[in-house]
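Below you'll find only one chain, the form predicted alone, shown as structure tokens.
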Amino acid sequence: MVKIQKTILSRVEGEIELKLIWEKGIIKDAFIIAPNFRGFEFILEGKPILDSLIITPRVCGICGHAHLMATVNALENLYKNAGYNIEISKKANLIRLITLSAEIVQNHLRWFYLFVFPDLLKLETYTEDLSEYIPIKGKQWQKAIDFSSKIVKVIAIFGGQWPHTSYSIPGGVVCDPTTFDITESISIVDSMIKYYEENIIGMKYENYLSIEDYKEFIEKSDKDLSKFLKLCFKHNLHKIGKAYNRFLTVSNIYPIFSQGATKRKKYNFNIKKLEEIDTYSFLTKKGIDFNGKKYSWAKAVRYEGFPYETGPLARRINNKDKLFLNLLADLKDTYIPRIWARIDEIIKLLLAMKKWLQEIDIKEPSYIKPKKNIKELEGIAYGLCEAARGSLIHKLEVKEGKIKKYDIITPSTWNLGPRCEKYLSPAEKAIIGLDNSLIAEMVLRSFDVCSVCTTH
């Protein structure tokens, strides 16, 4: 007998509904439903071009800075496509990288302790050893909140506020940091690195970065990441959550992120091979449609016709990190590598942030005014960015000084969007075949669910 189970997933950004189709105790089909329509793309239509710098950071309360950067990239590419050179100082570029990285770090840290660990506790009998991870009361839970709040102060130092800052504009940034600002930021990053070493990996970062497989790490560490991995193996979570083994990253941040699409081999990313499909979406090219088979406000995204996973695991694979190539060989594209990739990214971003902060020359200009008024530009441009949850794409069409059309493809749309005629989304595929609804929710959370980004 077929059984249908619907769950509103908590502990995510916004709300996501998970609909499971059970048969003989096994999940035979899964639907990830984004139930709320927000309409940012429609709000932007007809607005003055620079209004996008204020509006798009409001798409998400967690990764709003990434949306700002995607918009700025699109506006600067609008200049380039029209034949006008945009000059950006090294100082402005460094500040943009630093603030974007700070946002990603805060997301990964909160997600691991607030969203992932509480599920593991449900599989265990509470013991004194694990009580430090109990939400609200646990010592490690509280530390994660403290340090994830600390790193966003770096964004506030340069961007004036977080979330929803709009400090980056075509031509640079509008802040003019002092030596004290940079010193304070380095101090925050240093404290984060120390926290990461003492609490998450249990060793100096130099030693961690030489680790090449999970057995070596578990043997050498007894801190939070190691405890997480041991619990996963204890409950056979190393066998769950396999998706398509296809990975996409749309932009570069040297030496951490490398643009590319990996399907057995790595290929260059080509934006022309990307397609949005509305077969199962309420939102279509012809308007809103509630016919029977449609089930989500999100659209499916395909690259060369195939679903691709985006996010930290994709970034680690496309960057050819030895540890994650080995994890992929041993454990496939499953629950553990997907979560570990997010934790791994924290230290790599912190080390890069410290280097970038030390390279800032405060004598350089923060902003170089473009030589052409943006109101006089017309055309189409893309803005690409790596956000906390993965690859983010903004597409802008401008005519007569106003936004004619704005299209946003978020990381959550790649991973959690609906199916198309041929393929399930990566997250839907990863859930099918499981025999436990809690485990199904854990697999879904391993993609770092954000419904507000999914439907934007």
Second form
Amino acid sequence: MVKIQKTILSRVEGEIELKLIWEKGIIKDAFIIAPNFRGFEFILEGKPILDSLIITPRVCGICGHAHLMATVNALENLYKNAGYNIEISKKANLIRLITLSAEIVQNHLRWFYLFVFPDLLKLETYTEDLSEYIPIKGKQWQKAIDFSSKIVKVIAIFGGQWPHTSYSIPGGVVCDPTTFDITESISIVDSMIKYYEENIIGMKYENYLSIEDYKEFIEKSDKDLSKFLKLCFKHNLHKIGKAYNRFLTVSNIYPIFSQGATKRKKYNFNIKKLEEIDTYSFLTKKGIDFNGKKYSWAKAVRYEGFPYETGPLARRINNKDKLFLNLLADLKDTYIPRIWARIDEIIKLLLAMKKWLQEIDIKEPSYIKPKKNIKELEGIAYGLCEAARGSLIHKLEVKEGKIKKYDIITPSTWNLGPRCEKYLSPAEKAIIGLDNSLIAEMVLRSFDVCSVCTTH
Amino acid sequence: MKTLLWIQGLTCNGNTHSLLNAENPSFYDIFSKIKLLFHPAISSDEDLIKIIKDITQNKISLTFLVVEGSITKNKSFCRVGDFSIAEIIDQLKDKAEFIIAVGNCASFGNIPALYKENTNVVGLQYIFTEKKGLLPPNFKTKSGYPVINISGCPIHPAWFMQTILALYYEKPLILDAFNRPKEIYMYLPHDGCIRNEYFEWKEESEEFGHKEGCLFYNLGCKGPLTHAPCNKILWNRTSSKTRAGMPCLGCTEFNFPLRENYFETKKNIGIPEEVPLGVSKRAYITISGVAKSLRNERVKKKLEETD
Ligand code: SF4
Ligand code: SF4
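Structure of the form predicted in complex with the partner chain, please, following the form predicted alone?
In what comes next, the whole complex appears, and the chain from above leads the way.
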């Protein structure tokens, strides 16, 4: 008997439906449906070029800053492709990295406590005392809100506000920070590090960073991450959610992110090997089509024809972080490493932020006006950025001072898009074979679901 | 206990995430006073479709219906289960004491309303400037208020929190011409901007990246033409666009996405096409001339070099 079950997922960004096909108590097939579509790429057509800086951040309320960075990167590449040198001061570069990192830290904290932890409460059915993690009432839940809101104050210091600033533009950044702006930002980062040590890892970060084996961490720590992992093992979650063991990262942020495509061995990322497939998407090259087997607004995206997982786990693997190479060897690309990678990234970003903040020389220019007016440029350019959920790619084509075409491939498209003729998306693959719908939802959430980005 | 239900149409979730940043009260403080029936990003066990049913059957009373995102009747572009967001609002509109549109999308349609393939994207009561949204122009909820618009792309969390709290304490709310709480939208981002001295003396920024200079004349700042208290109630309780050096985009106004070239000021023979609210072009020219003819030494220098 084949049974079809449809669930609307809460505790994700936006609207996602999970359609499960059951046979003899096992999930035989899974469809991730993104039912909403706003049409950002089409809305951008015909707009003045720089207006993309205002519009693309509004694709997503949680990673809008990454969209801004991808757009700036694309616009600066437009200059380069047209043969114009565009100069960015070291200061402007550092500030961009700092604000982008702040957004990612914010995202990971909210995702872990607001979206992921409540699932474990359900599994436990409250036998163990987990009251600290109960949504709204729980102390640790509340702290996650406080500290995720605190780190984005750094974006406000440099960019005026979060969400939805457009403070970064071709040539640099618009702000001109004072020494005191920088020392305040350092203090915020310091308090975040302390929060992370005391609440999440339960040890000094130096000790945590020297750990290369998961068992050692679980033994030594009794704070939130360790509690979470212990519960995962208790409920046999170390075997679920395996995807393709292929990992993609598109840009470098030394020393924490390094670009590459790993399938056993690591290769350089090459944008020419990427392809969008619309067989199962309502959105096709020839227009909108709701017929037949189509089921999502998202398109499938493939690299050398294969699905790749992107995001924090991919970044840890492509960066060859010891703990994660070991985790992969022990547990494969499953639920636990995928979740841990997101939490792990927080401290690496915070430490990098602190270093970058100290390196800013306020005497350098924030902005160096490009010599050529952007309205006189024509051509095609890509913008790459590592966002909270993984690799974000913008492609724009401009003509006669206007945007002719804009294409956005979000991290969620890589992970949660639909299938192609040959392969399921990584998240769909990770769900098949499970025997419990709550666990299926949990696997889906481990990819950090953002439907607003998936379809845009 | 008063109740609140949060639903979403076509949205980026930015208002939700902005709201999570709230201080005094914080997100969890307010929901110790008011029962949160459902929020798509927060709720864990609750079933939205069942809650809607219970409300329509008067089993649950609904105080605040909060809508984030633009509205469309077209299920192909936006769906909550088997319903369109318009159908859900239709079921709940006469049950809620108050309906609150959060953000420019729910208020005025905003960016999603520019998409040409889906011609039916609107705000709750407005589409851009016209009162032709989903609900009729004379629509009022049980409490006697029309849809209360908290505009902004996104909203500032305090704008939402203080509106909800005022209604919670049963204070009367004065609304402006676009049904926005007057006490929020009676200010301009220009009020309290740290660049005001430069505005006053017409010391205009020529390019980005400086603490000094006003962004109005060359760099597109809409601070003097926009209703929002961004330099009174600071963003993230820390700063604002114009303080950081970015022009105000006018993101709380109905025509926000209809504008173009946000980083430059449209001028006609040297005079900005739009002058500050409340001022005639003539008055603007006169006062600019006077200010420029007199000299303020302070605004001519880098701030670090001033006396
Ligand atoms: S920058 Fe904008 S808000 Fe600030 S003083 Fe100038 S016009 Fe007013
Ligand atoms: S300063 Fe202007 S653009 Fe920025 S939030 Fe306020 S009203 Fe919106």
